[in-house]
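The form predicted on its own is given below as one chain in structure tokens.
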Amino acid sequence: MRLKVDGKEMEAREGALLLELVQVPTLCHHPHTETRGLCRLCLVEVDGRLSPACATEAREGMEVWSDTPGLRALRKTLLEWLLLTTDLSLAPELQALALALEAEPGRWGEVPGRKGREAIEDNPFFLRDYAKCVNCRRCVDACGDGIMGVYALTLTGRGLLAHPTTPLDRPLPETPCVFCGNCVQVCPTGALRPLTEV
């Protein structure tokens, strides 16, 4: 099929995601977990409407824009809110992107967030530091349908305070967790990290 991306004609295979055709930042997307289009960093303009590139299939005749002033402003705002609510000290790629987009989180004032949450060390293998969690849900998906199918991680809370946890908030050794480390591998911000790195 043929479509236009950033003003240029392109060919794409049937079923290709727009993410395969454009260069945009991603956060919640990971090739080994289910794509949900949650973080919105990869939004592109498709025929005048916003669509997540990680969850939108290419279509014949589609016109896609991946880097407009409006999209840059949107990505900048998203990163500002992440910086306000979350400790991104172990996420150098997000910090670099925020710098490139000239993010100014201070312009929003104070908002409730995850910063200051105590890290949970309830097993001998890895730390759960939800102050650094951006709620991308990669870990939950890796533990569940995406890779392992053991469902030792789930979500709790709503909005800015939503975060992964264990069922009934039990210590990890009391869940079906087999400590495979897949959740640690897919975490983009160091919210889950090996104790050997702490």
Given for the second form:
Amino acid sequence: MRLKVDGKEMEAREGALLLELVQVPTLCHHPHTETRGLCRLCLVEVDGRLSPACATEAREGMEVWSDTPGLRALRKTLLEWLLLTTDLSLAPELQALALALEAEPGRWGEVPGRKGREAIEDNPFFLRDYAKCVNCRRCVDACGDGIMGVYALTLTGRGLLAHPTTPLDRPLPETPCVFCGNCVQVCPTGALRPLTEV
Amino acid sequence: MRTTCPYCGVGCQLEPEVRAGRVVRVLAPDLPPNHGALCVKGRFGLDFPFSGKRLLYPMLRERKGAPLRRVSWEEALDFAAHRLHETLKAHGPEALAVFPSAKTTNEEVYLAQKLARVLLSTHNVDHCSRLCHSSSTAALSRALGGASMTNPLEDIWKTDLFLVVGSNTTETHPVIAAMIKKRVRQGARMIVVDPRYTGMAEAATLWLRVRPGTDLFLLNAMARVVVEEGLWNRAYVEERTEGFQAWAESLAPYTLERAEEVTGVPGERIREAARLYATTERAGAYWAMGVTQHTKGTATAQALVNLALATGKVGREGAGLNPLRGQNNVQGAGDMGALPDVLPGYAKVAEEEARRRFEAFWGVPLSPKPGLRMTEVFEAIPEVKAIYLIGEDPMTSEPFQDHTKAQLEALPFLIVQDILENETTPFADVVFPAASFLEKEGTFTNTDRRVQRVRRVLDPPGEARPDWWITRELGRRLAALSGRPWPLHEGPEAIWEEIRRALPGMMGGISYRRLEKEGVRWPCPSEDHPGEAVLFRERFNTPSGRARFFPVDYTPPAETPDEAYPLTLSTGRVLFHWHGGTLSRNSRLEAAYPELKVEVNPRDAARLGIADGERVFVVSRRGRIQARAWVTDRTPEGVVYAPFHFAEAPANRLTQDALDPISRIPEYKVSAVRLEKLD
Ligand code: SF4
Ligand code: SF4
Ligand code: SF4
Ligand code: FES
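Compare with the form predicted on its own: the form predicted in complex with the partner chain:
Starting with the chain above, the whole complex follows.
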């Protein structure tokens, strides 16, 4: 199957994700949890429309642009909003990306965010520090369909207020959680981290 | 650095991140068998090497009653070698026993069993799988000529029906359970046979709640349906098996009506299960201790084997017979010959040709008489006068604890080689402090025959040394005393190279260099061989190449409830702990599950006036322990369930030592008990 990526003709196998063909930043995508298409950081232009590279399959004759000024501006804005709302101090990759894109979160003024949230320590193994959470949902998928089938984590709230938590906000030991830490492994921001690391 | 989890037989690959001599975080790489997933034990339970209970220095006691005193390695090793040699001279090889451990590496097990056979001339070699899967081993070996999982774990993704018998997989092999459950979410079906409402039962398409100790009846009844309804695989049975006719006839008494009476499972459900299993082409059977730890453990495993053979499930992708091995290196310990009747690679001690080969390879004569099994060794004290115990804690793991204690007290000489102080250490005459899995090199073999690397990421504390080093040094001294050959291996890789030469067809193609990347499954005869995934595709490992049916009959458990002891006690494990608890209870896992809880059905609780969380005594004919009652319908009426991880309240004080006649496994799963309120 042939398609055009950033002006160059390319060969791709059937069913390949655009992510495998282009170099774009990702945040919510994770191969084990199959989480995709949420954070919009990996957006590319496909035949003139914006599509997430992590959730779009290559098709014959497609024309894909991965690094236009418009896309860069979009990624920069996304990151600025993340920096404004979230504590990214344990996410070095996102920080580096912000630097590379010359993000200036200050230009949006003050935004109400989750930065002030207190970390939840309700079990002997790991911490849930949602001030650092970017809502990528990898943890929810790792715990649910992706790996464990335990469903001790769910998403609550909408839009900017959406965030992962336990069913009815119970402490983890009162949920079906088995403390496998698979959610901790896939969390990209340190929002979930072992107590031994704190 | 990547290494292999030291807890269970899944053999998860893990990457501990070490900072300032501590494990701060454990990640899992995207490699088989676990592909990034772990369970709580591998993820958060790896801090036991830092426990205050670490044995740090060699110690010995000159005579019984004297205290253990710290000595140098030289002194401890010399002392131990002399005592073993004296015992050998005075009482002969039968008076000695060596127990390698299924928690140590292949290299270490190989060396320990070699020490027993070559330097002490004894086949009294065994390890803890005697107490877990010896029944499966016995059944599979005689029927198929091999005793491991027939299919790889990757086959879970190709399986359309899981038949899970007596395995609390979600707690004992959690990563496998997560895989199976994911496959079920993708549309596969699952039949679970278990008295308890386990995580697997919860995810099952069909849950058959058998009465404890009656699975054999159920499996035979399923088989009877298969035969009666003509659902058996004629072509397969004719081409690849023998003994079908006699077996089919032996099923006559196992009618659905009788099965319903004995097992408590409605006959129609048994029929449904039989049809589902027989008519699904890719149907894999998985089982564990619920099958094996009975006086009829071997027979029950055999019934499962028979059923699989009749329906043509062995030697096929996505199907097969898959005993889930418990300890991290149970498979390896068996492969390396830590068994009294077989040499490395399962060559029978009693067979002349096999013996000759190893006599030539090691340069010593070998006795044709198989040794004693672990349970028999403890019985044979004080005729058995010296035991070299590596990484085992019989005080916690043997049944009928008070008896074990008396036996250990009567034993003239005991060497304990371990990483942590445990319930057995007080009985030791010599203590060798060993290095933990984080502190040494070597290989473990997981439940699906995958040989995987163990790597040193930390230095051993104090004067602790890797088990291979200790065994090598002890061997060096014994060899000097006896004049027998004992090549000094420079390290684990050199020992592995000897193993490759000893077992060319099985391990010949597996080199450390190859294992750098990922584990390789045996049999693997050459470096360009990928390692065998599915066993017995073409022929079985029996002399005729055909698998054999063995008719097996149901017998009730050795002890049944009566007026004085009206409840049935079943023992097992919980997610947060591991076996005797030596490792898990010296780690962060302890905080999540600090004390013994005994599961009691709400109806029994109501009848006895026991409230959830109340302290109770569990009492059997052999002893009593204290526990906290957990009132839950996970356990059926009439059955209480207790994990055996708690040394201060050892469930094995209650269990009996009634043994399976073939595998000599004790009946841990059924004993009669009563509950008493504390006040
Ligand atoms: S640790 Fe608990 S919440 Fe996290 S994935 Fe495992 S079961 Fe789910
Ligand atoms: S806790 Fe971590 S994994 Fe979960 S949504 Fe937040 S950032 Fe993502
Ligand atoms: S499933 Fe077994 S091997 Fe894997 S992490 Fe858990 S205890 Fe370790
Ligand atoms: S990585 Fe593609 S949308 Fe998040």
